[in-house]
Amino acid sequence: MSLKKETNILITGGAGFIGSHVVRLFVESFPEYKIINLDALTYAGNLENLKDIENRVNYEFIHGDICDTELLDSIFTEKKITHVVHLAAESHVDRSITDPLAFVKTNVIGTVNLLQAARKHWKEGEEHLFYHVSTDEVYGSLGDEGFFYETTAYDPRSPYSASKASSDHFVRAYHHTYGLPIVISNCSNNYGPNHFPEKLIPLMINNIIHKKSLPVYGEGKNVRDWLYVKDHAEAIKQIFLKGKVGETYNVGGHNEWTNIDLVHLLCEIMDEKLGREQGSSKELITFVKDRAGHDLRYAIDATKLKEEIGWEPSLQFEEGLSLTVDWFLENKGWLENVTSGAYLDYYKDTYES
């Protein structure tokens, strides 16, 4: 895609984990275009993630909710939005089990609100794109073998993944029904700097630092494909520029780990970096009751993305995990700030993997 001078890109959820890395990359990569970050600043949204770019002339932050239709209309009108990169979502599986309606509201209705705003303000023949960032969890669960492909049938197993599957379907429906120019990507598990510690890796890092229990679901045999967040941000940028309208792209790290093996590796890295006796952190591992509907295995085939767009991960997992641990150890103030609220206390024995 060859962007025009008057390009104004709305990124939703840009203060969150993945979103903040996408916002930074877009602000730095496209100095001639305006990047507008819309975020509701719920518990996982944190403007500290973007302190280094907050004064850039091509960046603007708007505090608001994608469920606010009047706000969306005013943003599209006043900011002359030409492109959308939609990352705003509720994403914690355990919380979707206890409060599914919150996920329906944000992930489904919020997405449709954005689609409606784009449909209202964009005219046929103009250069526009609605890029919807989704998850591999919409595909359900794999056995010991096989991969998720772009053609894999949807089979969501939790309210979270069902809400994301629904939003994917609405995005495609607006393309086929109204001709809205869209692209969708479904990504595997991310890790890296700024990761809110409701997720497996940052929770374990935080607990190891404080010598707290390391809760592992079931026997720790659940398998996930892990991708460094900056690699995901680069994939989003490349799909944004080169993706074919109407297409879906799977984004993965070709990097499968069982939860227990990952935690063991993390313990070894942390013991070395903290100067502790090797094996001491592993003694903190405790096995807890498995989560309801816990998918056994996710694994992405990202061949289409590599062949059509030329993207593939830049880091090996051990290298990326080491960089992630370094970031958290160097930013203990950030970690203390986000773990000081009641939310993390409530979820101290759960995590999203």
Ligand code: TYD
Second form
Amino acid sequence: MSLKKETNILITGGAGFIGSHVVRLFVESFPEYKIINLDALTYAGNLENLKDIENRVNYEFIHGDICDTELLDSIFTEKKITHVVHLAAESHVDRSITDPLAFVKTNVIGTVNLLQAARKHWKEGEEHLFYHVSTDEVYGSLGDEGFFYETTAYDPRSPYSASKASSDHFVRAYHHTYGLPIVISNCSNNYGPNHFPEKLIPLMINNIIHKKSLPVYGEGKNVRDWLYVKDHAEAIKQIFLKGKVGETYNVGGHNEWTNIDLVHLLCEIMDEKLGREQGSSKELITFVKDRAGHDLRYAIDATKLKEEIGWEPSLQFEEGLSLTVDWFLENKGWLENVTSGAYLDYYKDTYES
Ligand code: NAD
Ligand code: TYD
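Mind pulling up the form predicted in complex with the named molecule next to the form predicted on its own we just looked at?
Next comes the full complex, and the chain you just saw is listed first.
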């Protein structure tokens, strides 16, 4: 895709974990284009994640909800939005089990609101793109063997993945029915700086720091494919620039770990970095009640992305994990800020009962 002169890119969910890395990368990579970050600043959104770029001339933040159709209409009109990179979502599987409707609202209805705004404001023949960022969890759960391909049938099994699958279907439906120029990517589990400490890796890092118990669900044998968040952001940029309209691209790290092996590795890295006796953090591991409907294994085949776009992960896992631990140790204030207030209320109900 060649970007024309007046390019105004609306990034939704840019104050969140992945969104903040995407916003920064786009602001720095495209000084000639305007980057507008629309974020509702839910518990997961945090403007501290973007402090270093908040005064850039090609960046603007709008505090608002993708469920607010009037706001979307005015943003498309006033900011002359030409491209959308849509990341805003409720993103945590455990929360989707306790409150599925919040996921329907933002992930399904919010996405359709954005599609409607794009459909209303974009005319045929103009250069536009609606880039929808999604997850590999839409494909369901694998056994010990095999991978998710772009052609794998959807089989979502949690309220989170069902809401993301639904949003993916709507995005494709708007392409087929109305000719909206879209692209979708489905990525495996991310990790790295700015990761909210409700997900496995940052939760374990936070608990190791505070010598709190490390809750491993079930027997810890579930497998996830982990990708460093900056590699995902780079994949999004490459797909944004080179992806074919109407296509789907899988993004993954070829980096499968059982949860228990991953937690062991994290304990070893952190014992060393914190100057604690090797093995002491592992003693904090507690096997807890399994997640309802817990998907056994996710694994992505990202060959299409490599062959058609030329993207590959740049970091080895141990290197990415070490960088991640360093970031959390250097940003304890960030951890303290996000683990107060609403976060504490949620965890009181979830883990301390
Ligand atoms: P996150 O929960 O860290 O951030 C979500 C952001 O969206 C937050 O800033 C939040 O304030 C904002 N938001 C939520 N509801 C909103 C609304 N109604 N209106 C406007 N903003 C709203 O999520 P994340 O992990 O950064 O994930 C970003 C996207 O990438 C999601 O669409 C997710 O499904 C997808 N994804 C995530 C992963 C992962 O491992 N985290 C993997 C693959 C795909
Ligand atoms: P999570 O980070 O929530 O991502 P997802 O469920 O979207 O893959 O969880 C990753 C894996 O870690 C998943 O198999 C559930 C497990 N897990 C735990 O064992 N303990 C925890 O405290 C959390 C949050 C997750």
